[in-house]
Structure formats: structure tokens, C-alpha cells
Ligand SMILES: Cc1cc2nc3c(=O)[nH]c(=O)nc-3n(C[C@H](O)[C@H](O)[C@H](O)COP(=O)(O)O)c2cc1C
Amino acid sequence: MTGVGGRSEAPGGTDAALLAAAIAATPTGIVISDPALPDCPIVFANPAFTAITGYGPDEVIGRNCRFLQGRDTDPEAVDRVRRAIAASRPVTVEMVNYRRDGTRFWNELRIAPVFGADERLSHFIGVQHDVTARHRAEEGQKRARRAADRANRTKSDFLATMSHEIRTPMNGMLGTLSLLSETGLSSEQRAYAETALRCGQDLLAIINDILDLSRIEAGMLRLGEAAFSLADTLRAVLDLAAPAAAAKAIGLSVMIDPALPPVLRGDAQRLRQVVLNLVDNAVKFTAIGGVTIRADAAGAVADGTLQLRIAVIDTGIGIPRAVQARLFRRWTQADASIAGRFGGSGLGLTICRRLVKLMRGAITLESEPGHGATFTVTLPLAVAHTSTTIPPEGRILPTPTPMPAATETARGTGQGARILLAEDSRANQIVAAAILRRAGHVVTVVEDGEEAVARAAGGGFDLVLMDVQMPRRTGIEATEAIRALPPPAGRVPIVAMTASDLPEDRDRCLAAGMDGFITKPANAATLLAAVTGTLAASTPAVSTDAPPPSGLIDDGVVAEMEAAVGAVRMPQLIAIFAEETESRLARLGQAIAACDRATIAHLAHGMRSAAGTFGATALTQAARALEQCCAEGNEAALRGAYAPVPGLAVASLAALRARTTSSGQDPTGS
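Now supply the structure block for this chain alone, in the form predicted alone.
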């Protein structure tokens, strides 16, 4: 079209009458304005424009289109139209307009200039669409999103509240039952107490599963990103699963491809949770044979990323193909009798799948009835540089642990630590104080944050165990106040104890200056491990020139562990400790030769922690001295600190095996 008004022609010789008929038939509103006339009035409007606006031709022709505007019309959109007309350029806007009857509608307006043969502006064509239905749908979607956001916030608040409200009484109940089982009970009473304790632990596991799944569905679960040792992560799974496997007399092993990079980046805690869940299931459904964890690469490293593949292989009852597809659904188990025979909520595999998906990975299953099962997890992880420093284990203290750690003294004096326990729950006060006092610690109990700050200001404490939700001052506020005190009172180690385990709660505790984090309910082993680890971290370094202590093994610690896990399980636990120690020694030798301080510090830290758990006091102190030397930068001192470690490790393992043999147990665990 070369012009509008007067004589018009269409391409191909189509006559003006046919073109006018097409414009009249189109459902799109079309108007033509003449800029040569005052106020650029409308000179043509098609029937669709009348249908959209309700205005007939006689009410439109000769008027500027602004009569469609009203109080809700966006002034910025109007200004865009005016600027485009003034510059003779096209423009597309969406604005609220009003029909003749006063109702609103959303108008998608496209205005384009039309130039004549002499390239002078001739007319403006306005094309209009009523997009009210689309806007209503978009507004509905926005309202739905806002409602979903409110629901998620409500769900988040509910989870945080329920986590605390459920875990607080569970802590008191499980702790009291544990203490009761250690008193002088008849065999019948002990059976009742142990049954109640076991049922409470099963209930806690179900509560944790429900909270984990709800947290994932609410989008509240955040994945961490840090360097970690895959070998240490998988061996930690073995440590946790070993007692159950030993009780069933089945094997438990891990096979790691030597070609895998030693240090990866990702969320080690969630990876450990997935693998532990799969291993726990495998142990549960395996009566003869064993369970193997196999780790290798699903492909070559590309762009610094490795496709890690971890398979959990068991020789258990297997899973029929008919139920494999629905096995990862919530509340689903292979058949209805499984919950009664083996226990469990049916949430574990669902959580595994959700976590693996969050880590951008996949989980698959291969199984035949009677021939065991293989669950395979494949996920992308960044490869960390070999010199990367791995964060010390235990800053955020894990709740699950199958055995008590060695009760180290506060400052190596042979006396218990002086502990300030800030806890407002009477039941939790009784439980925690009893556990700590039995371990030889001196405990002072306060009931609120204000009193905790006042007592801490007086000094004299080696450690503060701080409940987070307390009256007068919260644990966070009390910690910040203590950290503002002058040293040494302001530098006392503080460990949070809370029934809420959301990541943001942990972050707040550590940001306030706390040194660790325990989630309630915490058993005796977890509480003592937290105390031991925090005190050890704050203990001045042992001089590398000091001779090692004469006693290799603390018999009291070994006896305490044996009482906790049972005499039958001890040989396998010692075998796992020996395997870990021998692996660490081999890697230590390589790291010493390369003077790789980051790797030496990591391995020494792991060896110190494990040796302390098994009461290997001489090895514990030697490993601590080696770890301390890594920060000093003196290569000669580093090699000097390393020199006694291999001999002490061999001697300590021999002493542990000899002690087990002398008690009538098979040190091979067979």
C-alpha cells in the first residue's frame, strides 16, 4: 500500500474494494489517523474497532484516540506513543483503555507511520487487540505464585517450629531412657527400657526423614560446596554402618578406584547421607554375604568436572522388576510385609533420589529376586586441586555416631573439663549433665541466656554448651555477648545445642562465634564426641620435642566403647580402624615426600580423630603434633614430627588387637 485515503492500490492489482472488504472482515481493530489535520484525528475505523470499544463510526471519526484513556491508563505508555508519533516511528504498547460503557480492557496497540510516494508522512495506522483475557490469566498466575510463596513460607515456619518442638522432648526421652538402661535394672526391666529406646530411635529416624523430604519439597534445602576427601567420606559411611553389619555377621567393604582424584568439591554431608541410606538398606535386606561400596569414574574429567559413580552392591533378597519403578516413590516399599519385618518409613529412597537430583545427578537400580541389588549414583563433581586445604572435620558436629569418642581431658591434666551448660529444659539439663558428669567433667547448669553470660564473664570454664532457644537471651545473643568479653572469658569454646537443624540456623550459630553445632536429640556418644573434639581443637599444641606418653592405649576408653557397641562388634571396628590407619600412613608417606602440607594436615587430622576414638593416646598426640607443624612452615620440624607416627601406629594397632585377643574375641572379626 502506497498511501491511505484518497486513491489506494494493493500489490498485484487487487482493487480497493476487495482490500476494504478484508479490513472490514478482520477481527483486529484498525484505525487510520491523519497527521495533516489538527490533533491527528481518526479518519477511518473498521467494524472490529467498534466491536472492541463499543464506539460507532460517528462517535470516532474526527476525534483523537485519547478518548479511550482513563484513570488507570499508564502515563508512561501514553508518553511512549506521543514520542513515537512525534518522531514518525512505529511503537507497540499495552495499556488500559475504556469502552463506551465504561468497562476496562487491556489494549495491545501497534502504531505505524505510512509514507507516500514522495516519502512524506501520510497517515498513522493503529492496530488493536483486546488482550484482557491474557492479562487476567497472567494475574491469576501471579496470584497463584504469591499464594505458593506464602504457603512455602508458612511451611518453612512450620518445619522450623515442629523440628524444635519435636526434637526437644525426644532429646529428653531418649537421653533419660539411655541413662535408665545403665542403672541397676532387672533383666525384664532392662528389656523394657531397651525396647522403648529402640522405638524412640526408630521414631526419630522417621521424623528426620519427613522433615528432610518436606524441606526438599519446600525448596529450603541448600547444598554446600567445599573440598572433601572421597575416601574419608566413604570410610565414614563404613564406620556408621559397621555395627549393624557386624551384628548380622555380614561383610562390609569399600573399593575406590586409585585413578580417582583424591580431593573433590561438592556437598560431602549430603553425599554421605545418600550413600549411608543405601548402605543401611543393603545391610537391612542382606542376611548372607555382604555389602560393597564401589567408587569409580563414569568418564574422563572434562572442564574440571568428574562424573563420579558410586555403586552400593549387596547379596540380599533382591527386588522384583514389577516394583522397581515405584520403589523411589514416597512411603513405598517392595511389599506390604517389609515394614513389619525390617522397619522403615519408605522415605529413604525418595530422599536419596531428591538429593541426587539436587546435585544434578541420577540414581539407578539393577536387581533380580534372590540375587541382590545394585544401586548406582552418578553425579558431576568438580575436581579440586591437590593442594586444596580440606576444612577440618567436625566444625558442624554430626548427630549420628555409633560409638563414643574418647573422653580427652580439658588440658591434658587428667582432670575433667569445666563445662557451663546453658539449657532451659529441665529434662535436657538432667540428661546432658548426667552424661557429662559420668565422663568426669565438672558441670555448672544455668537456665537462660542472661545467666549464661553472667557465669561466663566470671571465667573458669573450658567449654560452654549453649542451647539456642532460651528465655531472656537466646543462645545466639548470649554467644555474641560472651564473644564481646575480654579474654580469656571471651574466647571460651562454645558449642550450640539445638533442636532445629536448618542450614540457616547452623550458619547463624557459626556467624555468632560458636565453635560447633549439635542437633538434638544427641546421644551420649555424640555429646562426648562434641566435647572431646572442641576441647582438643582449643588445646595448645603438643611440643614435637616431647617424648610420647608411655601408655599406647587408654584401656578405659576401649572398655567404654566396648560397652557401648558390644563385644561382638569390636573386632570389626578395630579392623576398620586398622584399614583406615594403614591407608592414611601410606598417603602420609607420599605427602611427606612431596612436602604437601595441606594433605599432611588433612590426613593427620583424620588420624588424630580416629586414634582418639579408639583410645590410642600416644598416636593421638603424635598426630596432633604433626597437624600443628603443618602451619609452621618448617620442613625439618615437619619431618621430625612425622618420624614417630608410623611406629606408633603399628604399635597401637598391635596393642588393640592384643587386647581384643586377650578378652577372648577374634581380632579378624570372623
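Just the form predicted alone so far, so send over the form predicted together with the named molecule.
Single chain only below; no partners, no other molecules.
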């Protein structure tokens, strides 16, 4: 007998009858066909072939094996077989075949050329194996997986929708509680209101985590892509984490490699979320020492892309090796050993890992118990041209794009701004209107988009705060209608207020002609910052007569100071502070122009310390950021850090003066 499946000879002296018996007993189908005959017909078929196909040897000998094929046979598999046979090569395919009774089966077919002693092609051998059962099992598994995926998506959709729905009433609840705690309450009542507010805020943080994770899992999270300043982004993290670090008297600093390009492209908001989460955790677990954010490049810039590396280094309690592996897994919180370390929903690190993965990056952890921990995020980001304008979404706060002045705005006239508030939720109307009125603005409330357009058409507003989901006309439709109005009514700045923070929703708002975007629930500081920012951007001249934005001054600190020095001395102290601040500002401006780091650091330090004494929180933070920047940042970062300082100084002084005036004191101290 000739060799089978290759060029080797059959073992010399093998008994032909034994080989025939073995082939007859083989439990897989075997056929031999002869390529020397027309259409390569079958010349031999074993009993297993009959068992699999239902065709007896007499019915198949002399026919080409293709008669087993039918409607569901994959033509591509047949083509592979055809090409292998033409090239005298072995081939393995799986294809649908049909039995004699017409039923389908999956045939795992292996064909090999058989060469004669003269090394010429003599026959083909085909081995058939019925793998229908395996296919059925695989199909079943696939179906189950698809069903599970569908169920998971439905669950995630449900969670995403519900979380979104929950945020709207939460907005009303938190706003009302915050207003309540500012009314004349007994200390016991205030403690209750503040506890309720804190719990509400914790709940909101958990809802946000769930919303994020379900969005990621449902594949609904779209990353933004815009130019952003890395220094701005990290400074925002610093600002947000600073109060917690200060409360524990630990250090918090950022070190940016000056060699890093100042403007990158990517999703700054998500990057900030990741770093903030890591910094928050680090602060929580550091009792002595501090937390440092270090940013540098993990490799050289290639194809305009850089591997950005951000390490969050703490001197805290460290994390045992056994716990590290479990740390990024979902619901790790259930593990009591870590529950203490990571408060909240326990989803923070999982979200960080998923977000970083979405950004095509990686996150690693190095830690030893007692020796702190370092979380390192590495991700590829495109380098933007230094002259690139940073769009609003690339900035830290919802800073609106500047637009030409619509009317003589509040800042220009020195009066409170005339704000049209379009919001259908009663609770949200009350909260937002109260916050705005308290800050000195004049508020007109409308309940739907139709009314908003009608009122805006009448003119006389400096700003419109526009809810997005409203009856009759959505905020988007109303904005488009307002933008179609002739100036000045059609040019009024519009800031969106929405419970959604999806980038596509934000894009829709901006595309409709809105100038800014705030996500509900917005606290007083965010709301007022958006209003003040928009008004400032829409007015060329900045007047110091503007109503002071709230959140500038920590009333508690001022009250303590008053108690310590006596109310009568306050105006005098404020006058001294004002004089010092103005002098520092003038020198700071010169030092910035000369990029004189030592002088800037000295002046910023002085300003920080004085502002802290007077409870000028925002100014303290800005001065601190400027001071830190002197040691760590490049020139662009330095200028960026300086930018908010003069405005905040002027506004803080105005707020402090207004405070003493309203309490019956003469701010001049005379």
C-alpha cells in the first residue's frame, strides 16, 4: 500500500489485510478518491463514513464527495478545499453537510494528498468527523453570552437612566438643604441640616460613580477630545483636594516636568476625575507627610503623541501586597480590610482603571505597608500646538466662550445682573433663584422653553440660565430660537443647566449657540462662578462694583477674627489688608512680566497667608497654586496660575468691605 498523508512509505512488511481491517474499524469516516479519474471520484469509503452520512459504499463510489454539500454549506470552506486539492496540500475545514435522509450535520473534514513510491500524487484521503454536538454546545454558549450581554446592557441602561433621573430631584434636595442651613437655625437644627446635606452629597457621589460605571459598561461613555492645559487640570485637582489636605495638616503639591508640552489633546475632565480620585484616596490615608502629584513624560514624543505619566505619591499607611491585586476589582469594597482605606461606593478605583483603559493607558500601584503608596497612570496623549486655543470644555470650570457684549451688562452698570432662569422643576427654580438673588442678581423665572424665548425676545436680560429638558420647547430649541432673534436680544449669553454631563449633550448645547454649561446638581459656588464668568466674558471692562460672588469668603473665619479682635477693629484691619494686597498685586504684575520666580513666590506666599487670615478662601488657593507653580511649573503654567489672582483679590476685598458695611461698620475705619 502507498503512504498516506505525506511522502513516507507505508511501514515495510505491514500486512495489507490488517490495514484494511483497521480502516474498517476506525470510528471516523474515511474516503479515498482518485485524482487520475475524471472529477476525482471516491474509490473507497469505510463503514464509519456510512454511519455518519447514511450512504452505503455502492451509493458513493464513483461520485465526487461534493454531493454531501447543500444550501447551508459555506462556499468559502468549499473554496479552501478546492484550492488545497489543486495545490496537493493538506487541509482542515468545518462545513455543513447533509445526510442521506436530508438532515444537516457539521463535518470536520481533513483531506491529505497521498503520494506514490515515485513521489507523484496518487490519491487523496478524506477523514470525516461529525462535530454537530460540539457546534450545538458552542451555539448555545454564544446565545447565552449574547443574552447575558443584552441583559447586562439593559441593566446598565436602566442604571444610567435611573441615576440620571435621581440627580434632578437630588439637585432640589441638596440646594434646599444648603439654603436651609444658611437660615437662622439653632445650633442643633443647623447640625441636623448640615448632616443631611453631607449625607446627600455622599449619596450624590455614589450615584455619580454608579452612573459612570454603568455608562462605561454599556459602552455609552464617549471620551471628549480637545486641547487642554495639563497645569490647569492638575491645579484643579489640587484646588479640590486642598481643603481635605489642609484639614489634616498634610502637604499637597504638584510637580510638572517643565519639559512637558503645556497643551495636550484629550479628555481633560476624565483625566482630572482619575487623578482626583487617586489624590482623594491618598489624602485620606496619609496622616503625616503629604501627597505629591508628579507629571512627566514616560517616553519621547513620537508621531506627535506623548506617553504622559502622572504619579500620585503618598506617605500614608501603604497597602499590603495581598490586597493590591484585588484593589482595582469591582466591589472590592466588600473586603473589610480595604473598606477602611477606600470609602464611598468602592467603585472609584474600578472607574479609574476603566477610564484609563478607555484612554488606552494603564494604571499601576507600588506600595509597601508603612511606606506609602504610588499610583501611576500612563496614557498616550497627542501634543497640541502651543498656540492652540483651549476650548471651554478643555478648561477646569465651565468657563463660557467670550462673546460680544449683548447689552450693557451688570458688571458694566455696577448693578446685579438681570437673569432669565428657564427651569421647569419647582424645587430647582426656588434653589437657583434664591442663590442668584442672594448674590444680588435680579431673577425672572419661566417654566418652559416657549416662555423663555418670548421673554428673551423682549430683551433686557444680561444672561439666560437654560434648563435643557423642558416642556413645550427644549432648552436646545429655545436657544436656537433666541439665537435667531435680532441683536441685542439674540446675543444674550446663555448657560445650559442640565442633569446630564455626557460630552455629546454638552456638544449639542454649544452647537445650539449656548456659551457655557453647568451640570446639575450645581452648588452655589458653581452656579455663581458660571454666572460671573459668563458676565465677565461678555463685558470688555471689568468693574469692581460687581456683586461679590459667594464662596469667596469663609464667613466662619471672619466671624472668628471679629470675635478675637472686636468688631470695631475689623474695618481698619480690612483696610490694611486691602492696602497690602493692592501693593502686592502691583509688584506681582511686574514680577510676572519679568518672570522673576523668587519675587513671585515671595509675594504669592505673603498674599496666601494674609488671605487665609481673612478667610478669603479662593484667593488663598489661587495664591498657593501660584506659589507652588514657582517651584514646579514652566512659564506658561506660571502665567496661567497668576491669571485668576488679580480678579479674585479685587472681588475678595469687595466682599470683605461689603460684609463690614452691611454689619454697620465703616470700612475705612474712620
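Basically, rigid core = biggest C-alpha set you can superpose within 1.5 Å across the two forms. Numbering follows the first chain given and starts at 1. Treat the numbers as computed from the prediction; the structure is a model and nothing was measured.
query = Does P487 count as moved between the two forms, where moved means a C-alpha shift of 2 angstroms or more after fitting the rigid core?
reply = No, shifts by less than 2 Å.
request  = Examine Y98 after superposing the rigid core and state whether its CA is displaced by 2 Å or more between the two forms.
outcome  = Moves: yes, 2 Å or greater.
key: Threshold 2 Å Cα movement between the two forms at G458, rigid core reference   = The answer is no; the displacement is under 2 Å.
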